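Below, in C-alpha cells: the form predicted alone, a single chain.
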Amino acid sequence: MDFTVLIFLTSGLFLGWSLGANDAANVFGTAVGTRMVRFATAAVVSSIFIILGSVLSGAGAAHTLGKLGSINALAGSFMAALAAAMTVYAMTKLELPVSTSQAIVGAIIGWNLFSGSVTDANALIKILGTWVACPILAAAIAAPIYLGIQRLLSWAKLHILRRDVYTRIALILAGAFGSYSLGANNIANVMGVFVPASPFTDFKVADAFTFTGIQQLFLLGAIAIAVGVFTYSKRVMLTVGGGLMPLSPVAAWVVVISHSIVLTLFASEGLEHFLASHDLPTIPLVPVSSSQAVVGAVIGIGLLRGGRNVRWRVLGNISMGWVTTPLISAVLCFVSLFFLQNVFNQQVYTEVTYSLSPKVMDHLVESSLPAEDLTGLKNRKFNRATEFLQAIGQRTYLTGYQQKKILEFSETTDIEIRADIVDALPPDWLSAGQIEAVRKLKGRHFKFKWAVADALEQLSDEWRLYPDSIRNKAHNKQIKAKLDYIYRTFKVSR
C-alpha cells in the first residue's frame, strides 16, 4: 500500500479516537459517574465490543450516510474527517458530549458545497429527522423502563448488598450492549467517508470466509475508537454521569439501556428486514447522535420526577454544541479543501462528467422521465452536478426524484468486466447464478453503471430489482449494494 494512503488515512484513525474520547461516555459515562463500576473496567468492555459491533454490523448505518454524499478522492475523504475530528475534539476539550454523526454530516455537506456535487435531500431529511427522534424516542423508552425496574425493586425487597452487585453487572452487561450499537451505528461516522475511495481490497480469511475491504476499514476505525476510551474519555464520562443531572445507580442502568435500544434501532438490518418482510413500515438505517440518546434518556428520567433535578442550564449547552457541530465542521471542511487543494496541490474530488448521449436520452424515455425538454442539452457534457441541474433546471422543472435519476443515468464512467477479477469474486456474498452471470460479460465495457445493470439482470433474474415496496425494500437495498461492489471492483483507474 502507498505510503500516501496511511497518510490520508489518519485522520480517520483521529476521527475515531475523538469518537471514543468523547461517545463512549455515553456508554459508560453514567455507570463511572456514580462509581458503580471502575473506568478501566469500563474502557476493557467498551473497546472490544465496539470492535465487534463496527466489524460485524457498521455496514447498515454507513448506506445513508454514503447517499448524503459520496466523497471520490482520498485527500477529500481524509480532510472530511479531520475537519470533523477538530470539531468533536474541540468540543470534547470543552468538555461538551457532541455527536461525531453531526460532525461528519456538516463536513459532507462542506466537500459537497466545494466540489459542487449535489446533497442528497432526502437522505438529509431523514438524517435530521432522526436527530430530532432520538432524543424524544430515548426519553419515551427511559421512562416506561425506569418505572418497571422500579416496581420490580420494589417487589423484590432485595438486600442493599445484592442489589448493588446485581446493579453492578447489570451496569457492565448495558455497557457492553451499549457498545456493540455504539459500533454499529457509529463507525459509519469515523470510516464511511472513506468507503467510496477505499484503497483496501477483499481477502479470504482460510477460504472460510471473506474480509471485505470496508470491514477492513471499519475494523482500523475500531481500534482507534478503542484507543480514544482508554486516553481521554474519562473526564467527559463525567460530565455526562453526574453534570446533567444526578443519576442513582438504577436510573444509570436505565439511561445505557435506552440509548443502546435507540442505536440498535437505527443499525439493525435484521430488524429492517424482519419489518419489510411483514410489510411493517423499517426504521431509517442512520447514524444517529449516541449523546443525544444518552441526553433524551437523561430528561426522560429526570421529567418523570418532576423535572426538578435537571440542571437545564447544562443542557442548554449540550444543545448549542449540537446546533454549531455541524455548522462549525462544514466550513472548516470548506476552508480547508481549498489549502488543500491550492496550497498543497491534491486532488480533493474526481471530477464526475455527465453527459446526455443518445443512449442516455434513449434510456430516460424508457424511464418515464422528461427528456423531449432536455434535447437542447444532447451531447453537452458537465464535470459538475451542480451544473448540470443548473442547465436542467433552465429548461424544465423537475422534481427532486427525477433530478436524482437523470444525474443517476447521466453520469459516466469506465468499467471492464476483467475475467481475472471475476474468478475472485466472493462466492459467500454473491450468488453462483450473479457469479456466473458477470462471467458473461466478461471482455465488455460499459460507459454507465446503468447499463451494467441492465445487462446484469438480462442475464440473471438474481440480479432483478422489484417494484419499490415495503416488501421489495430488503431485497432492493442488498441488491443495490451488490451492484455498487461490482461497480467499484470493475472500475478502471486511470
The other form holds:
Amino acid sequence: MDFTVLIFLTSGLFLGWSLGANDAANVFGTAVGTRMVRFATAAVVSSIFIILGSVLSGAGAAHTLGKLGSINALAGSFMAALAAAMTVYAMTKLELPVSTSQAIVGAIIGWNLFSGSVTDANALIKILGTWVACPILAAAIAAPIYLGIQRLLSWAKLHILRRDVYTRIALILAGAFGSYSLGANNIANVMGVFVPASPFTDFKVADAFTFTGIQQLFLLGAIAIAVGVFTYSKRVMLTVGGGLMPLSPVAAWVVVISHSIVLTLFASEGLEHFLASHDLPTIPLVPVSSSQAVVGAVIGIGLLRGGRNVRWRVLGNISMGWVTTPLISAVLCFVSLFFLQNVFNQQVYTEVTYSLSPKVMDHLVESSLPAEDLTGLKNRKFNRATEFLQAIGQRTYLTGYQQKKILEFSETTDIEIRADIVDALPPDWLSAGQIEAVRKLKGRHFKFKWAVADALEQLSDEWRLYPDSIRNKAHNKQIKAKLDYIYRTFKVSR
Amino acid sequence: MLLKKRLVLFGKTKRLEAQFDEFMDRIIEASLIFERAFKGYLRDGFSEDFSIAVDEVNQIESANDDLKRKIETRLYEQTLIPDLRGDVLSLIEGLDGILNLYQANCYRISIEKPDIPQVYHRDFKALAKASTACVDSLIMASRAFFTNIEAVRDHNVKVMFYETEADKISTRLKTRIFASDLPLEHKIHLRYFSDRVEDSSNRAEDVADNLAIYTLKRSI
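Please could you give me the other form, the form predicted in complex with its partner chain, since above is the form predicted alone?
Now the full complex is given, and it begins with the chain already shown.
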C-alpha cells in the first residue's frame, strides 16, 4: 500500500481516537463514574464490542453519509476528517457539547462547497431530522424503561447487595450492547468519508468469507476508537456522570440501554429490512450523536421525576451545538481544503465531468425527464455540478429528484470491462448469473455508469432494479452496492 | 470460568447478606437480654443472673464489632454498593451505637447498683419496654431498607411512636421522682438511670431519621 495513503488516513484515525475518548465515555461513563464497573473492564468490553459493531454492522449508516456527498479524493477525505476531528477536539477543550456526527456532516458540506459538488438536500434534511429525533426518541424510550424497572425492583424486593450484583452485570451487558451500536452507527463518522476513496481491496480469509475493503477500513477506524477509549476516556468517564443530573446505578443502566437502543435503531439494516418487509415505516440509517442520545435519555428520566434535578441550560447548549458544530467544521474544512490544494498542491477532489451527449439526451427521454428544455446544453461539458445545475436552472425548473437524476445520467466516467478483472470477481458476493453477465461485456468501454447498469440488466435479470418502494429498498440497495463495486473495479485510472 | 466467577460473586453476596442479618439479630438479642436483666434487677436487685446478662451483652457487643469490621472491609474491598456504601456504613455504625448503650448500661448498673424504690418499678419497666420496642422497630426498618424499601416508612412511624411513649414515661417518672421526699442525690441518681434507659430510644430515633433520608436517596 502507498505510504501516503496511510498518512492521509491518520486524520480519520485522529477522529476515531477522539470519538473513542468522548463517545465511549457516554456508554460506560456513569458505570465507571459511580464505581460500579472498573475502568479496565469497561475499556476492554467497550473496545471489543466497538470493533465488532464497526466491522459487522457499520455499513448501514455509512451509506447515508455517502449519499450526502462522495468525497472522491483521499486528500479531501483527509481534510474532512481532520476538520471534523479538530472541531470535536476544540469543542471538547472548550467544554462545549459536541457531536462527532455533526462535525463530520459539516466537514462534508464544506468539501461539497469547495469542490462544487451538490449537497443532496433530501439526505441533509434526513440527517438534520434525526439529530432532533435522536434525543427525543431516547427520552421516550428511557421513560417507560425507567418506570418498568422501578416497578420490577419494587416487586422483586431484592436485597441491595444482590441488586448491586445484578446492576453491575446489567451495566456491563448494556455497555457491550451500547459499544456495539456505537461502533455500528458511528464508524461511518470516522471512516465513512474514506469509503469512496478507500485504498483497501477485498481479500478472502481461508476461502470461507470475504473481508471487504470497507470492513478493513472500518477495522482500522475501530482500532483507533479503541485506542481513544484506553488512552483518554477515563477522565471523561469520571466526569460524565454528574453532568446533567445525579444518577443512581440503576438509572445509569436505563440511560445506557436507551442510548444503545436508539443507536441500534439508526444503524440496523436488519431492522430496516424487517420493517420494510412488514409494510411498516422504516427508520433512516443515519449516524446519530451518542452524546445526544445519552442526554435525551437522562432528560427523559429527569422529566419523569418532575424535572427538578435537570440542568436545563445544558439543553440550550445542545441545541446551539446543532448549529455551531457543523458550521465551524464546514468553514474549517473549506478553508483547509483551499490551503491543502493551493499551498501543498494536493488533489482534494477528483473532477467530475457532466456532459449531455446525444446518448444521454436519449436516456433522459426514456426516463421521462424534460430533455427538450435542455437541448441548448447538448454536448457542452461542465466540470462542476453546481455550474451544470446553474446552467440548467437558467433554462428550466427541475425538482430535486429530477436534478439528481440528470446529474447521475450525465456524469461521465471511463469504464472498461477487462477480462483479467472479470476472472477475479468475488463469486460468494456476486451470483454466477451476475458474473456471467459481466463476462459477456468483456472488452467493452462505457462512458456512463448508467450504460453499464443498463447493459447488465439486459443480459441478466439478476442485475435488475425493482421499482422504488420500501419493500424493494433492501434489494435495490444491494444491487446498487454491487453496481458501485463494478464501477469502481473496472474504472480506468488515468 | 466466567460462570464460576459469577457463582463465587453470588456466593459472597449471600454470605454478606447473612452477615447483615446476623448483625441485626444480635442487636435485638442484646435489647431483649437487657430488658429481661433490668426487670430482674428491679425484682431481685444485683444478682448472679444480672452478671450473666452483662457477660452475654459483652460477648454480643464484641462479636458484633468483629462482624462490623468484616462487613466494612468487604464493602470497601469489593467496592460493593458504591452509591449506598456510605449510608449503609453509617446505618451499621448507628445500630452499633445502640448496642454500645446497652453494654454501657449493664456496666453502670453493675458498678453503681442504683437503689430504685418499689414505687417507681412500674414506670422503669414500662420505660425499658418502650425503648426495646423502639429499637425492635428500628431493626425492622433497617432490614426493610435492604430488601423492601416501601416498608421502611411504616416501621419508622413505629420507631417515632415508641420514642414518644418512652419520652412521656421518662418525663412522668422524673416528675414523680423530683416530687418525692427522697434526698437530692438519690433523686439525681434515679434521674440519671431514667435518662440512660431512655437513651436507646432516643438513639433509635436519630438512626431512624437518618434512615428516612437514606431511603429517599435509595429510590432509583
